[in-house]
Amino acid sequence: MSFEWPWQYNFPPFFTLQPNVDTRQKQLAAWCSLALSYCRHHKLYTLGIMEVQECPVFNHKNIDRKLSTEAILIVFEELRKKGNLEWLDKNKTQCLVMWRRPEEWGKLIYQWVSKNGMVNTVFTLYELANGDDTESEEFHGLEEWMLIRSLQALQTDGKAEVITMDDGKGVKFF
């Protein structure tokens, strides 16, 4: 399944931040939506500013338009304010993208556990994110940092406990 670009993507002025406040707010909302949709489609969780400048989402080669680094940082700041992005360093060169928040991932994981009658079962993190049983699930392939945050959200709700095992971390569901 190929990624569907929004109509604005083929509109050259979309790649220049607009000076009018109302227009800019709509434009930033469209950029945030596009960035999250693109990351979700390609299952991207970690982005580097240098790499993202050449990424198709911010660099439309067919119309020879590219969002500036400054504008990308403004889009990322909007995502951060909404809770969809976290910087990994003070220089803002690497970030974590959360196109689905930890609580949402936790809910999906717990639904799968309940649906399959696996409450009171212990899983390793690897089994949960990369095991054969979860291949058809949306959380399959989830990066460990997000998996742990998702499980911690479930732990806060009393639905799981993250445990340390001989070969790493695991989780027990209640």
The other form holds:
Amino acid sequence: MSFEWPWQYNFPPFFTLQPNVDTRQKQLAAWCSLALSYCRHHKLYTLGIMEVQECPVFNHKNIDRKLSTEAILIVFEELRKKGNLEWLDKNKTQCLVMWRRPEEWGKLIYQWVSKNGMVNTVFTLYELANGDDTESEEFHGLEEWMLIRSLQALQTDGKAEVITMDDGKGVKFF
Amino acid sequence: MDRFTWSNGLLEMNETLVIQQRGVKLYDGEDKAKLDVGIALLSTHQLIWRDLKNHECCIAIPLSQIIYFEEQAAGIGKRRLTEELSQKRWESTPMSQPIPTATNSQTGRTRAVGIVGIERKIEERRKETEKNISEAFEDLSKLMVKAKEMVELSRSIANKIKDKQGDITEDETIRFKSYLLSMGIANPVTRETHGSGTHYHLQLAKQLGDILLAPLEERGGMMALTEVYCLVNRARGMELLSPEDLVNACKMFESLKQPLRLRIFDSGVMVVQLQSHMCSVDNVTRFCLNLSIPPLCPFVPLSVRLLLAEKMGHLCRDDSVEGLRFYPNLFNSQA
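Mind giving me the form predicted together with its partner chain, seeing as the form predicted on its own was just shown?
Below is the entire complex, every chain and molecule, led by the chain shown above.
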């Protein structure tokens, strides 16, 4: 299914950071929503600032408009405040995008586990994220750092325990 | 008999003699009147009786006062009298005295002489004009009553069509709907089909799509609906569009996938714009003025007006290598 662009994407002023505070608020909200849904659609979990500038989201070649680096950083700051983004480095060149928060992922994973009656079994992280059994699941292909966070969230809830094994990490569900 | 007045038996300017009859006797009720044999003259305004022997003796009664008359075998001609009574010609050409009404005042007919006469004539004319005007409006109110009936009729037919859908062909229904619309009656059937509009509006929308492309380009991609209305109707010459038709047709641009859109701003201003439009600074000023920005001194430069509009949230900016432009603030107006 191809990605559906929102109306703002074709509106030139969308790519100019608006000085009017109220207008800017609405503009940023639209940007956050667009960035997250784009990442969700393409299953992007990490973004690097350099590639991002050329990404079609922020660089709309058809109407010849692109969001400035300064504006991109402002959008990312908004995402960070909302808990959807985390900087990997102090220089803000790489970031993690959480279009779904760890708690939400954890819930999805646990639902799958209990639906299939696999509580009290042990999984390797690889099995969970990349195994054949989970191919049709949304969390299939989830990057390790995100998977770990999700499982840690479940652990806090007492629904799982992350264990270290010989060749890597695993998890047991309760 | 007391309705008769003395008269000189002369006819007025607007009065004409219809018929006369000799050998007419006058009776007051059952009794014979003192006035014996004479001539009865029927004119458009009055019934005159003149004594044959004494020509000076002449009495008359205005026809407007004749309420009832009996039919006699021989007579002045019931037919003529009925005619005159029904025609009421005395009403359209009044005599020098106002016709007596319910009060039945005894007004004798006097001859117009000198200044008094002239004054009277002026008064006459004024009263006549007044009467004509109120008569004219009478017709208008009659017309309105008829129009109401017409509307009711069309509505009932429209409802019948709705009920008996199968009895009328598609084409006829569509044609009839457009007739109704042209009379200004919104068809209930159309409304129920979820705003898919009538065939007429669809056609119109297509037409508009063609007509408006060039003017829109010239004006930087946006035109106020009032401007569109003037432009289109001027071009049409005949069979002008009503404002409702225009708005309804414009609402269909989207469903017809035309490159035009009807946009309605917060202030209520409606514009037609090209999908991929660019708004030149000149046009924006006009819209600024439409969007009820506080009046500025005309010497204030354009840029200030635009900035003010931006501050108020009516406009947003587009800053690129192509320059600084302003657009209507769709962030606010779009859902």
